[in-house]
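There is one chain below, alone, in structure tokens, taken in the form predicted on its own.
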Amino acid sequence: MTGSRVYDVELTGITKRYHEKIVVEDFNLGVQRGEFVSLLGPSGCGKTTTLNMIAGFIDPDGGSISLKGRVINGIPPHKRGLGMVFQTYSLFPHMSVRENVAYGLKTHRVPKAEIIERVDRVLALVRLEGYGDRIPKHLSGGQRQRVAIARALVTDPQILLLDEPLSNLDAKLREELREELKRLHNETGITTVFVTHDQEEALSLSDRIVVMNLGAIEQIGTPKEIYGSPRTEFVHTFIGRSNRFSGTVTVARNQQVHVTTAGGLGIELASVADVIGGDEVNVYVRPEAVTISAAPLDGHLTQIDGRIQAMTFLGAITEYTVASHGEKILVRVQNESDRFQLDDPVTCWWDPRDALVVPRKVAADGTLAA
């Protein structure tokens, strides 16, 4: 995977088992200098285990972990030169903010004058000037998390590891701290690996996202690639919302695929590899990829006639639910005053290339998966 490139963090063939259960399997990732990479996935997918293996709290059962080209398997956490921010802050309750931030420097016997200078610098960086004498119980959740970030940064770590640092905050604080993390990364340029189950956090913060499921990587890509060009069914359904249509391939020739649902809805698609006539498939389309109008579009293959069944105002956008042939099509559009009303007849379409087609799996008893 490396070739001649030296990554700040590189995981090669990492595997972790607990008894017979594989938690992480054949995990390969290279994080470039200054990059912000998020490990994203549902609970139990192996993302925190992967982060803890980078940190040295857990030993992999197979594979190697390298920092800046040096294999660190077996090296204890405190000798890896990493900064770690936990979900639960882990501050010393009896120490002041300044003492908490300075703790790592004192254990490394940094001179007192340098400790003062570095603590002042990092408190300013996280915008906590004037809070040095307070103790954690007198701080808000957001302020405590900033102290935890400052404590991780003050030692000038090679890599910053963040384990769901925003999950214990309310929605408004999460948004504020998310912006702070983005600012801090832009200002420091520190290579960062971030664990989250929140897709909005990952999309807004990351240079690249690693989508994980059941201990394996589903897809690695930029936020735009992950959202706009999901490669697997899991990524399409886990990231954002999608329309799903289940049907049968009735035409598959000449770079054209036609799928018909049980209710008779016909969907035209671009050529799809490994799909033939008679296959049972699921078709996924993002609501943002669907166009809606009051009149049909001349010559467009993928046109679906229906009626507005529901409307939801969401500020900058409106969400329409269009009923057609027993299916419900979710459409998201930028707001235009009173564009459509309930029960209006409409036509929907999308670019066939914006659809993901996935063969439906057959269970052992011969039934189709949902």
The other form holds:
Amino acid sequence: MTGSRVYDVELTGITKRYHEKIVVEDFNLGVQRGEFVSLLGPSGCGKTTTLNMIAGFIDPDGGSISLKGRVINGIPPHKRGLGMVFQTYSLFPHMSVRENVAYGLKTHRVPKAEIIERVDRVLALVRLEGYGDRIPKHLSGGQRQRVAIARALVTDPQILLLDEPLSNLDAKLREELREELKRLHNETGITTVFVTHDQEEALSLSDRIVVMNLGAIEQIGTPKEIYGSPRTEFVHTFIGRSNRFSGTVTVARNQQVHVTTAGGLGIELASVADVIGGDEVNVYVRPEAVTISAAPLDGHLTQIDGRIQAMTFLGAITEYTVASHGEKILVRVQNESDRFQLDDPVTCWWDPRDALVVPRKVAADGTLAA
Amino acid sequence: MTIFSRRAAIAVLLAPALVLLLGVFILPMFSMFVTSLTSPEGGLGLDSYARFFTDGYYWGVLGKTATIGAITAVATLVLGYPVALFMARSDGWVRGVITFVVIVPHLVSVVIRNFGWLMVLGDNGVINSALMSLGWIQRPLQLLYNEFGTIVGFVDSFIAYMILALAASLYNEDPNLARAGSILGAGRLRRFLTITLPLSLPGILSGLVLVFSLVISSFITPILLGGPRVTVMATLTYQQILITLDWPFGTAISFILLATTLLVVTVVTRAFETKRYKEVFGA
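Can you switch from the form predicted on its own and show the form predicted together with the partner chain instead?
Next comes the full complex, and the chain you just saw is listed first.
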């Protein structure tokens, strides 16, 4: 976070409490010029509070916020030169589409002729030519949100803030507008901070994702890193689905490290795993990382024998549940051919490097948390 | 299976109210209207109406009544708006306390409250004695028994209606609109003028109409605070019916007042209800 680089948005040590309850704690993030960064997390994780602090609606209790190297703590929202799109659209209901979009230009005392030109241009950008004279009431949800985006973009803001802009739309529109956002970002190259609880949105739109939980950052990374190598238990379970195995670490004579579950399932760990014998751990593996085959395979990989207990056809992929040693292993495979039937005996395996090993928390009374 | 059809059930439920309205409101009003059309000779005629409209004095009373109504309505709007805004923007117990403070004076009779104003506005009242002891004035200001005193009393009586009408409208404003405005570069004043104020037009309209109608039909305050110099339509009606015992003229005056109210309300409503207003606030 340090160094000579000037970020478009830089948050340093941001903290916010409400009545002693910590909402955001020691939040550090630098957003580069032109970057699309998502704040992703469950409700109450502090993502919206963080966005509102960037916007200036909420003052942080500690830390500093800079835009393009200039500290903006205490500067009111109307002097920050930002663009923002709200979850509830928040269009001015008494103004036409054109008046809504022109609002920010009028406050910035842009000459009339230029206002007309820029409003036309941005309405074309969001594909709403011909809707200028309607009032928001007479627009569909998707059109309203496009007006809101046009209104935010027309002033050429330094940074665009998006507060769950798609979550009030139905599934089909949401996907359509997601593509639209992507296209707009590509065309305008505007630095964007996007708040969402929807992992699909974050994964498909972002250059980088900030996964938040309980007011703190869990992991920052590209969508590929976040999905492919989750670094914490939370990221593993919040993003996508994961198999979890709880067990005890055993070290074999040949220095191979294994985890054995209560039911006797043995899982091989990568040699880098930072555990010692006797540790209680959780092992997380993505369903996509698991391979499934009819016959056992040669080699030293973890191999688990089981039976197909359930299967769900999901179009391009099939989800199998494999029962083994009292555990249920979720496996997702591409549908090349319909290979397995219920009760088929199968072997599952994965590359130990694809598994995350997390020590289980030991409570004060010596019992283990799940 | 239901014994009554839905329509019959509605009719049964509405019947008591309709009977009451018909018996104590519509029928007496109709009989008053007939009375107003009675000429001194006993037959039917427009004599009472003609008498009113051919005498400049009565025109003056009508004009004064409407003017007092309009000034009071605008004054309650200007004075009540900040209170309503504060009320709408606060929440929890603060809003409860403000609502209570606005409404509680109405538990006291108008007569008592008007007497209170006599103490404040009189020659030896709080205001005059204060100004005189400061040496700012030599003789007491005439604050009572004129239009000013009447309007002060009216504003006090009816400002709560204005505040509640405005607040009802202001509650509905999406708080994110102000945020959207500020992100787009609008400061506090600009946000108020371009967002909050236009969106509260329905509240302004209903507040103005309500206060105006209440004022021009009131009669206690003009008598107590206006005195003999301030004759309004309501006091004129009272004189004609209870003192002069000229029922046809008295009832004619009250129907002229009713017609004036309807006319003013229609004109004001039309002025507010532009095409955009109907589009935005219409059903």
